[in-house]
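First, one chain by itself: the form predicted on its own, in structure tokens.
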Amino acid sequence: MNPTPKHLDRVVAAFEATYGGRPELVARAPGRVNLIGEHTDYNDGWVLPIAIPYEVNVAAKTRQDDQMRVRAVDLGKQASFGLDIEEPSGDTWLRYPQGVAVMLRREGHALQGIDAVYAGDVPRGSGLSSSAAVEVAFAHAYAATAGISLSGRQIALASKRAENEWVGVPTGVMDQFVSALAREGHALLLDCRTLEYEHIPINLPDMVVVVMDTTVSRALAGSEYGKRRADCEAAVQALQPHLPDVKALRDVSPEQLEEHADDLTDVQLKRARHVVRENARTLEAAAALRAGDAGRMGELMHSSHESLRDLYEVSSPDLNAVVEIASSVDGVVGARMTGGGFGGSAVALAQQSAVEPLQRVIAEQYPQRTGRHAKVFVCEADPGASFIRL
């Protein structure tokens, strides 16, 4: 049985106020946070995210023509487009539902025109994948109204293509995959090369995930993100004469990297050390979750943050501050920056009893150190996207 969409009443009321009549269905898709496995995705590595209890809901009803009418309740925006659209809208918000429709049609799926409204509570700009939640929720709404059966993998890939090719954001595949395929009480171990995935049970009773938004925008991330990718590709090229089977840093073992360290520049070696060790940490973290070893999971999260700070150099003073503050609280077993870096959010693993002290200490100390106020979200691992008919 699919879970009830969190904002069911709100989107149904908005639909009735906008179009008259009742929607046929409501689709839901969650945001996500990555527990560990950072900057590994574009190096063909592994990631370990969870879906979070913040989601986007789409209420929809089939039309008798090829028009898509969309209202974004939270943005106060409304627009329409035809299924034969050839160019992305000048309004960025509209590109997400547009792009998903375009990609599904390019893959040969016959969609119906729909009336739709959407709303949600995935924090925007916090690095929790509000855009992927919009894409995946609309993919479910389009498929369900047209009577098309799509797998979670198909929905994730169409949504990723929409963001890359239509919106123009070069994301990896993690965000859409976990939004589409997550399982309650589990993390998703995703192999970003093969797209094979495994649901890892989180055997950590009395533990919760706490997301701490630094409220620093990630404006620097664009150019620096490109530089990190280029550093990694250069490291692979430098290793290939010695390791001809290496196609990405995912193929390099820690021992091989150290054996050929002299063949890389200092910067390439630092970047490669992060990625190679982060892949190993991610696989070990999956084993720690499975075994219920919170202590080891926390150690791996701390090591990941240090590596992102010192080797990959994508942390920031604000991220370091919130991680250090969180780590000082009894009952917080691990903390690290999460996402691309240079701002955005950090993630901590904490005992339930530590949540209130953690919130209090961050509220007191983070403004003293940074002049900003952090936003704190308490999360458990939620199920992936679904829809219900009304």
Ligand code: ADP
The other form holds:
Amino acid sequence: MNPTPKHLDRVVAAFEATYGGRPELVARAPGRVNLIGEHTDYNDGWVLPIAIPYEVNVAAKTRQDDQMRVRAVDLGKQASFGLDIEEPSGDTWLRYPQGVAVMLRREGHALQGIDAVYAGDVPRGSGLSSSAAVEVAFAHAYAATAGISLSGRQIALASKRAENEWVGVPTGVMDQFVSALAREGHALLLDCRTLEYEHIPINLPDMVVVVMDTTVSRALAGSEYGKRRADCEAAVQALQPHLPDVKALRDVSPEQLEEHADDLTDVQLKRARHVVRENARTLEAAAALRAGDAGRMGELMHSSHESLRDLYEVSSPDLNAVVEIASSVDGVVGARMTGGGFGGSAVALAQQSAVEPLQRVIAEQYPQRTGRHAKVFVCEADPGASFIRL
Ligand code: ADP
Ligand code: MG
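Please show me the structure of the same protein in the form predicted together with adenosine-5'-diphosphate, now that we have looked at it in the form predicted on its own.
Once more the chain from above appears, this time first in line as the rest of the complex follows.
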């Protein structure tokens, strides 16, 4: 049986107040946090995220025409658009639901006009992927109201296309995949080249994942992201004369990289070392979760952070502060920055009993070191998106 949407009462009440009458269904889609595998996605590598217990819910009902009416309760906004829309219109917030409808139609699915209301609790802009939660929840709502059944992969890909091509944000495939396909108690090991995935059981009873939002906006992230991608492409080009089968850093082993280290510039070598070792760590982390080896998982998270800080150079003083503070708490087995870097959030793996001390120490020490307050979210791996009929 599908889980009850967390904000069911709220979106149903808002639907009734907006349109009169009950919605037919409520779809839900969660945010996510990546446990390990950072800056590996665009190098055709692996990522290992979980879905978190914060979600966006869409209440929807079919209309008799081709109009889409949507109300974003959390933003206090409301708008409508026709199903035959060809260019993005209206404010940015509207482009997420719009884009998903457009991409599903472009993929040949006949949608119905709907009335919809949506709301949620995935923090917006904290790096927990509220945008994917909106997209994936709408994809379910559109499919279910039109009576079509889509795979999680189809939902994820249409959602990703919406974000890339309609909203104009160049994200990878991770966010939408994990929001659409996650399984309770499991992490999702996703191969970003083949889009094959595996649900990895997290055999760590009494452990939780703690997300710590630095509350620093990721202002630098855009331009530096482009530079990192260019560094990685340049490293691949420098390696290709010796390793002709290499299409991306995913194809290079740590040993091969060291063998050809002289062919790369210092910067290329640092970037490439991060990526090839992070790929190896991510695969090893999946094995550690499965084996219930919390100690090894923690070490891998710790190495990942150091590598992102020193080799890939995408961490920040605030991220380093929150990771160091978290790591100092007994029962926290690992901590690292997560997401693109330059702000956003860090993630820790902690014993249940360490959560309260962790929260206290962060509340005390993070403001002393940074002048800011961090937000802390305690998470267990939640199920991916679904919907219920009312
Ligand atoms: P994130 O890291 O949270 O994904 P993004 O900038 O990618 O940050 O996406 C945030 C945007 O997604 C918001 O500005 C808004 O347009 C949309 N969004 C997220 N959550 C909601 C919500 N609950 N209601 C309406 N729009 C939302
Ligand atoms: Mg986003």
